[in-house]
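Presented as structure tokens, the chain that follows is alone, the form predicted on its own.
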Amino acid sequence: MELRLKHLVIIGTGLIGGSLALALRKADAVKRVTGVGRSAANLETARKRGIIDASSQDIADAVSDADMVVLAVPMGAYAGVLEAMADTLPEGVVVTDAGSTKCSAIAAVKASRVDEHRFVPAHPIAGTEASGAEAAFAELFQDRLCILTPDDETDRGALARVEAMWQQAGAQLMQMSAVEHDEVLAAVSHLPHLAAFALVNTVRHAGEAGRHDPFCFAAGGFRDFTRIASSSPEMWRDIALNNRHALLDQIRAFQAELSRLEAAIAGSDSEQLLAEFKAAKAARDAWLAEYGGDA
């Protein structure tokens, strides 16, 4: 399906929203883009970079003649954004999002006055630790997976338009249930971010208690492992709370793995340690070979 949007409104013109606008502009798939956000400075950056044509801090006014609205805001902001747009959304407009937790996104729409049938939940599996319009770039979604989690009530025409939008942004599409999405992403995205935050804080506390700053000894391995701890704290707070049940399950599983390593180290069990490390290396190497993950 060839898509040509007349007026795309992006609420939250940061890395994800800004990159989507740039990708659609590059594909000549959008005529006009309006960016909405709380930061006038960020919106001005987006305008200067050609991400948006116009900006607004008034959600109701911005969406009044839109044909596609994308929510690219922290999960905790959904309720307020949906309420602000409910009275002025044009008939037939499609609303979608780019949030990392789909059950909570769907629940927020169902609890709002926005037509849930015209809402298509989406999650592009792409990003960097940077944020804001300055970090946006058109190739962010190229050949990256975008997961859609419609249900039986989702309007098929709205779904087709969102599929076309992400395809023209360069993404590869997959559909699954919102529950399955949240369980899978808790393991491969949400838990790693928590682990990175926790490791940095562990080292920070060690520095507070010792004579030397341990960060001055940290090199490439620490930098690579903890890169995502530079991500937006507000965004990840919201993700953790909005996917709490699936994430708690993964935290407990991770703690169990650490406990096995702890027991092996305490017992000087070299064979067990080697077996655990070999299994992890084999699994990661297989992932890289199969899916081309970044090494």
Ligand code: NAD
Second form
Amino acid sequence: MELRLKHLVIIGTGLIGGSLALALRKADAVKRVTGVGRSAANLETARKRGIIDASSQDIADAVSDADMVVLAVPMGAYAGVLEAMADTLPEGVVVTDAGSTKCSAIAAVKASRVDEHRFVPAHPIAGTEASGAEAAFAELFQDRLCILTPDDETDRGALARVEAMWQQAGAQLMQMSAVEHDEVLAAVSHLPHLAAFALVNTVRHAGEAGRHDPFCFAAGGFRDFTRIASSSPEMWRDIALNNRHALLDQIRAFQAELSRLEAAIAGSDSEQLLAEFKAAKAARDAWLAEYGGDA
Ligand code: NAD
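Having seen the form predicted on its own, could you now give me the structure of the form predicted together with the named molecule?
Every chain and every other molecule in the complex is listed next, the one we just looked at coming first.
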């Protein structure tokens, strides 16, 4: 479906919302973009960079003549944003999102006065550790997966428009249930972020206790493992709390893996250690070979 949006309203004009606007502009798939956000300085950056045509800090006013509204705010902001737009959303407008946890996004819409049938939940599997409009770039979604989690109640016309929008932004589409999405993303995205935050804090505490600053000796391995610990703390707090059950399962699974390694090291079980490391290396090498390191 060839799509040309008349008025796209992006609520949360940061890395994801800004990159989507830039990609759609580049594809000539949108006529006018309004960016909504909390920070006047960030919106001014977005305007200067040509991401948006106009900005607003008034959600109700901004959405009143939209034909597509995209929520690209942290998960914890959904309830307030949905409430603010409920009275002025035009009939037939499509509402979608880019949030990292889908069950909570759907629950927030169901608890709001926004029509759940016209809400199409989406999650582009692309990002960086940087935040804000300054970090946005048009190629972010190029050839990357975007997972849609509609259900039987989702309006098919709204779904087709959201699919066309992400395709024009360069993404490859995939559908699954919100529950499946949250389980799989807990494993491959949410747990790694938690592990990176925890690892940096472990080293930080070691530094407080020891004579040397351990960060002074940290090199490539530490940099690779911890890159994502530079991500937005607010966003990751919200993701952790909004995918609590699936993430707790993954934390327990990770603790069990660490305990197995701990027991092997404590028992000088070289065979067990080697087997664990070989299995992990084989799985990672296969991932790189099959997917090039990307989903
Ligand atoms: P970001 O911090 O770059 O942008 C979020 C923007 O939302 C900011 O400009 C902030 O000022 C604004 N905002 C926050 N609360 C608001 C509110 N109540 N009303 C209006 N604006 C508000 O974050 P991002 O990386 O663009 O993430 C946006 C969403 O996309 C999040 O839900 C995140 O989980 C999801 N996501 C992020 C990534 C990633 O790697 N960064 C990838 C896929 C999906």
